[in-house]
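Only one chain is included here, represented as structure tokens and corresponding to the form predicted on its own.
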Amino acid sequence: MKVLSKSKLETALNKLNQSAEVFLPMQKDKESGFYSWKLFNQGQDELMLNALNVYLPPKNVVLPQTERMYSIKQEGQEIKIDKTFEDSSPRVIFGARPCDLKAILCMDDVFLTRGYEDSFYKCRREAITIVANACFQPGPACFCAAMEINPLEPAGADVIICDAGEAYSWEAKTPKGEALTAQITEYLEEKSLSLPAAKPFVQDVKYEGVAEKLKGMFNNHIWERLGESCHNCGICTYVCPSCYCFDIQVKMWGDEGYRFRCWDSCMYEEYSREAGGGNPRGSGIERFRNRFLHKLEFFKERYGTPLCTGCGRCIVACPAGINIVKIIDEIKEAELDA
């Protein structure tokens, strides 16, 4: 098998960074997330390829938190598009965990299938190569296997690496992965490597049957009880690797301006507010219910897979202690309203 020694990792990253912007899990001051290798400060920042999950997922690489779409000019009563900002710059996501990779595949379903392709997303996504970091030891909040993910052989990866102590095994899975491998072939060795044994999950999650049961639970009393402690702060949606709600706005200066897209959250009241002032999800409980129905039922019905990827970030980050695993358990045990 091909092997990348950890002693050669930074040299290999420097090589890859010559032809693409490389994003890796890093600790920068008190923040952790996927940051550009160009921003790595030796002695201040820390590479976190050994961490199960950094605080922020690589979602921002495929769907930026703020994205300029096109510039516009007003000519009399008409608005004309002056320039479109579709970004095809080559990028590499290096070290994505299987849960984060699955989240990107879910966004591919949303933005690239069912008869409509988002050109801004498509342009960026086609220029991205993903090096997935297989997981052998789940963390205390992890439950990706219950959400239809193989943590050892993540689907959709261009390259899969496995941490074997002093080195990473390296396996190209796609033509993109082969091209990436060719760029650093001088740093790869052919040798046998003993991979660690997979350890069991701490979380015992049984998702099977939940989506089907939720079809009859829209008006169930369970939502008021489960959602009463929710602050609707939206932190769960921002740390979630698969949440993709966005808003589109315009900035104008005189006759010129631009339209941009930015992250939004279904947990905010204004997200579902209509132009006439009405709101189908005006209460916090309704927004709480919608979030979990979307994660566990609606997305499964439309795309055949749950939108939750079992990363556990929302469990760790929620200031109210809301736990999606406990919610799944409660749904399984709940009695359907007559």
Contents of the next structure:
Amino acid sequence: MKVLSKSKLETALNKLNQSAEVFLPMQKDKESGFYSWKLFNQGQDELMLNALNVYLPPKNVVLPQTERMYSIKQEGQEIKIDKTFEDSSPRVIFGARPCDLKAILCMDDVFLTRGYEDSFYKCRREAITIVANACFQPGPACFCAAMEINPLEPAGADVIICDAGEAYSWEAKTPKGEALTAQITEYLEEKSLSLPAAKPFVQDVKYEGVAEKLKGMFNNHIWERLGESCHNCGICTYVCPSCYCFDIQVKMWGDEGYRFRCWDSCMYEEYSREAGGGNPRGSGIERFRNRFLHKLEFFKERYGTPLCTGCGRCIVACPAGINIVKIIDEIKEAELDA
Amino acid sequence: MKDISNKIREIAQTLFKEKKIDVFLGWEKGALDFQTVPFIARSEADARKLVFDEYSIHNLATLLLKFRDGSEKIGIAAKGCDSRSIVRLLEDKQFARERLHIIGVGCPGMKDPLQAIGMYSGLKKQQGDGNALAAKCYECVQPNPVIYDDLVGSQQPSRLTGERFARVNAMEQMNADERYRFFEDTLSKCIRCYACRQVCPACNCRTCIFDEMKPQWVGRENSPEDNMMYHLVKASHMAGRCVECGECERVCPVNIPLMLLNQKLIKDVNTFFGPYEAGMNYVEGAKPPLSSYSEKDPDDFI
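Can you give me the structure for the form predicted in complex with its partner chain, which would complement the form predicted on its own we have just seen?
Then the entire complex follows, led off by the chain already shown.
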């Protein structure tokens, strides 16, 4: 098999960096997330490829939190679209864990299938190559396998690497992956490598049957109890690798301006507020319920897979200690209202 | 702490039995050892689940706001900082005092469950041995409740050992450019999740300025400009209202030192309109600084 020795990793990254912007898991000061290799400060920042995962997912690379779409100019009675900002510059996400990779595949479903292609997303996405880092040692808050993911052989990666101590095994899976491999072929060796044995998951999460059961639970009494301590902040949706909701807004100065989209959160009251002032999800509990139904039921119905990828970030970030694993358990145990 | 836990449970059960309360706001154990989570008990049976332990750090005063339009009688457990928040809510006339039964707790300092789970999960870097109190508790000047109907736990000393507002004083030493750069850098990290606003007991506006769309006062772009606008407007609204519970900074997913802004305003309100510490004692009808209006105000801009 092809092998990338860890001692050659940084040189290989420098090489890749010449033709694409490379995003990697890093610790920068107190934050950890996917940052550009160009911003890596030797001696201050820490590469986190060996860590289980980082706090902020690579979602921002695929769907930036704020994205300018087009600029507008008003000339007399005419409004002209001045410039469109579709971004097709090449990028590499290097070392995405299977949960974060699956989250990107979920976004692909949303933005590229079912009869509509989002050109801004498509342009950016087609220029992104993903190197997935297989997981052999799930962490205590992980439950990706329960959410239909294979952490050892994740689907949808362009390259899969496995950490075998001194080196990574390197396996190209797609033509994009082959092209990336060709760029760093001088740093890859051909040898055999013994991969670590996969460790069992700490958490036992049983998602089977949950989507089906939820069909009859829209008005169930459990939502009140589960959601009443929720603050309705957007932390879970913004640290989530797969939450993709956005809003489109405009900024104008006199005759000029631009339209942009930015992440939005179903936890915010304003998200579901209608033009006339009504709100179908006016209460915090309704918004709380919607998030979990979307993750566990609606998305599965529409795309055949849950929108939760078992990364555990929302559990780690929630100020009120709300735990999606516990919610799945409660749904399993709940009695259906007669 | 077990003792405090038992007493809160006993008192809450009695209050339910005697029909003196309809709900009790406290904590219950979550799925993991260090997960102690806010809990709304609605019956004597529920009250048996109440706990108070080293992770009961959440300021429950924000939960009170869920009941402000109702008529329920509410029991609540309150540490020093929580109790100051309750005073502020009473001053803002969010509740009649009669609706509340407050169990005050002398707070020995709390650990931060968010730090604990961050390290446990592997998503946050290991810091210390995990036995330290939450950072905010080392700056606490009021661990004992300032308003209560029952008092449990022992009187606790202030845990602030160093200089008060040390971080603010250091910031004041920077020149204007350095300060601008510092805030531009730190506020650029903001992901606009609004967790700092949602956990804030002083944020009790029914419609928040940041949620208004017509006009939209603050842009929704994740840019240094819009982020700064959000944070500076929010901090200004906290002047005279922040009780230093530190929840905003604790829950921030990107470690923005939010209390630096809030403490600067606490210090300034005290200097220019004080002496004043928000929520230190409840006097019915009292008007804290910046919440009253007088035609005789000496400043001519009014």
